[in-house]
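Presented below, as structure tokens, is a lone chain in the form predicted alone.
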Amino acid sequence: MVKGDILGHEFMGEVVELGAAVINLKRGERVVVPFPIACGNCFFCQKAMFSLCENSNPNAGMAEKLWGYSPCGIYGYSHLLGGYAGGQAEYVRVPFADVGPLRVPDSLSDEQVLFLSDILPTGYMAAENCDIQPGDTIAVWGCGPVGQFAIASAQLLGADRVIAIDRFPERLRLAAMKLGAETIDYSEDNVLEALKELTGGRGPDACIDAVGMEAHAYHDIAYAYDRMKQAMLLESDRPVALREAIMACRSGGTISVAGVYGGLIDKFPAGALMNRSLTIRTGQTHVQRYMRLLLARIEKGEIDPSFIITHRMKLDEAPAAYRMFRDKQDDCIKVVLTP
């Protein structure tokens, strides 16, 4: 990123201007904008794999050097993924506007639909990737906003039990009291032992990593190893939660990765993955695929995503909001910014 970049890939607003080629929207309409920028016509868009769009990242060459191929462009998500100005602003330019934005029914409030832009579909896709069957037990690492929606989505898709793993009391409390999840505080309990005990020694049927590259751990030599490697610039990401999910999952189960990873990890348990017939499913979320499906669930009252909002602030208070969220102050779980 460079000075002057605008952050924010989770936003909604009112249409105030239209490009000449936009035919599906009108001025004055209220829309939610998905974070993947997708053309709607390429090979991947035609397969509803919108976050892999071949035409929306003008800096694809940069991504190809790091990842082999480039995913889509993303709002406010670094120059590696297009350098697009994000949604934490008074105005936002929305490319391919006939493909992305979803009109919002007047009967629903902004806060009920805002998270269709990212984290609700992300949690839902994470749960869908688990191929949940009746009676399944799902474990979720991380009870931040994405983790909360992964828990709720696993329940919507028929999970019998969901076990939530975190260390912050306010997050564990929300998962337990609002969603009815069983909880493990990893600062107090050994997660692998606790999961074995809760599942009769077999392990969860599927595990969701909703943490990603900045995972933490307590009393864990592997975590100390990762921090040392990072300090020496020999590793970019901390795969603590991912390693644990792989080791915890029952044999033949699925690890679904919704947490973001950006570069290289070390000490990856490939032997456990192969010898125990585990499956990993992951990816930036194909948000456009899920927006209408989830909007229908919201309209039916099956889920009200606004339950995760803990703070409402003005846009010019964003620096304070970022610090509060980063430092886990005032029981902050999710902030909504209003211009």
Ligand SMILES: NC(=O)c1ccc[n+]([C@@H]2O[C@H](COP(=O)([O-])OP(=O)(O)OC[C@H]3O[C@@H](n4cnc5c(N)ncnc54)[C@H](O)[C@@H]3O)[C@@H](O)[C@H]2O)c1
Contents of the next structure:
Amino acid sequence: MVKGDILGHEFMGEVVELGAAVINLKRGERVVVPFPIACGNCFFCQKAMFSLCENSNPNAGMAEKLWGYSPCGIYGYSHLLGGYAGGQAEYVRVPFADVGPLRVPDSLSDEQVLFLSDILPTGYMAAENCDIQPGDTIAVWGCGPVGQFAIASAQLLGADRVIAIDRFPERLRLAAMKLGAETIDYSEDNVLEALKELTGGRGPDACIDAVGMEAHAYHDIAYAYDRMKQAMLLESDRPVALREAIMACRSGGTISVAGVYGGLIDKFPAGALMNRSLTIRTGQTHVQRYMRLLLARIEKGEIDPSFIITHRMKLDEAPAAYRMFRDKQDDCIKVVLTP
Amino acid sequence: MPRKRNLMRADRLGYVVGGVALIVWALRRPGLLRAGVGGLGGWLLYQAYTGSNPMFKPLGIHVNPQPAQPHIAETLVVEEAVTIARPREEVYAFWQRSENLPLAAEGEVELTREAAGEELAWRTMRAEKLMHFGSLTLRDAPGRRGTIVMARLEYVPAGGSLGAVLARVTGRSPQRLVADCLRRARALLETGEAPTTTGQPAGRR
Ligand SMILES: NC(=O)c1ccc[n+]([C@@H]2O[C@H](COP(=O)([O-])OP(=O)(O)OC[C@H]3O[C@@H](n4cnc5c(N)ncnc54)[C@H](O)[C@@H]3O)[C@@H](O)[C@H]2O)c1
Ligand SMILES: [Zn+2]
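Could the form predicted in complex with the named molecule be given as well, to go with the form predicted alone?
Let's see the whole complex now, leading with the same chain.
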């Protein structure tokens, strides 16, 4: 990112102007915009892998250098993914608008549908990737917005038990009280031991990493090592939760990674992965694939995503909102900004 | 096994001059610096002797010592490929328009071969600033996934292969231009537009 970039990849709004080829939308309609920019016609879009769209990242060459091939473009995000101006603004340009935006019914409020843009589908895809069977126990690292929706989705998809892991009491409380998850506070307990005990000595059937590359840890030698290597620019990401999820997962199980990683990691437990027949599934969310189905679930009252909102602020107050979110002040979980 | 020669002739001379200069400079420095810089100079001389720079392969620098164009002594070769989910005739027709060819912006080109639906080749007019020639080969992708386009471009780099290495690192290399050209073609043919962020608004920079 560079100074002056317009942030925001989770947004909705009213259509004010349309390109000539967009015939499925009208001015004045209320739409939610999925964060992956996808053309709808390429090999990947045709396979409903929208976040891998080959035609939407004008900086694909940069991404190829780092990752081999390029995924789709994303609003208000790294320039590796196009550097498109984002949605924390009064107006935003939406490329391929005949493919992405979802019209939403008047019967639902903005706050009920806004998270269809990213984190609700992200939690849902994380749970879907676990291939949940009756009787399964799912463990979720991270009780931020993505973790909360992963917990709720695992339940919708038939998990018997969900175990949520974090250190912030308000987040653990939300997972327990609102969603009925069991919780582990990693500032107090040894997560691996606690999970082993809670799952009758076998481990969770699937593990969801809803933390990503900025994971935090106490008294962990590998964590100290990661921080040191990051400081020396020898490692870009801090995969504490990912390592733990792999070690914790039952043999033959799945690790579903929703948390974002950007570059290289160290001390990756490849031995556990290989010898215990584990599967890793991951990706930027193919949001367009899930929006309609999740909208239907919201309409039926099966889930009301607005439960994660803790703060509502004006766009002008964004800097304060970012500070609060970063420092986890005032029990902040999710802030919604309006112009 | 002798290493494959991959330095350009002009480079070899540059490596000798650079290597000798580094060693001479290093001779009058304190121990550690002398060892480091002197070693670097020695390494350059060794590369000039073998005619081979081991960094070229990982950097994707490929020299052709005998290009097919008689008046050009040596070229750097770029190869890129793309799969486009459109029929071969349509893809071919797109590239028959010479403004769509890779590096078209670098100067005027003339088509030297046109095999309908299969191959297009071109070269620059003699006096252009970047001398290059190249070809596009088309074939059907398996499983009716459209058309595979293989691009091959040869050019005479300003500044020899060192210039080419610098260009690669800064991202303004012919390699990137060819890859971007193929990507743009795919976007245009598959969707009718090539997305861009040029001219979009921003906050105070
Ligand atoms: N895959 C996608 O398409 C996609 C989409 C949206 C967000 N994300 C990613 O999902 C991740 C979570 O997003 P979020 O908005 O919920 O972020 P967040 O920062 O609000 O939540 C992360 C939570 O993880 C907890 N945590 C940190 N270290 C931990 C550890 N070692 N063990 C257990 N918990 C730990 C933190 O306390 C925090 O509550 C981020 O990496 C985000 O970038 C991915
Ligand atoms: Zn696409």
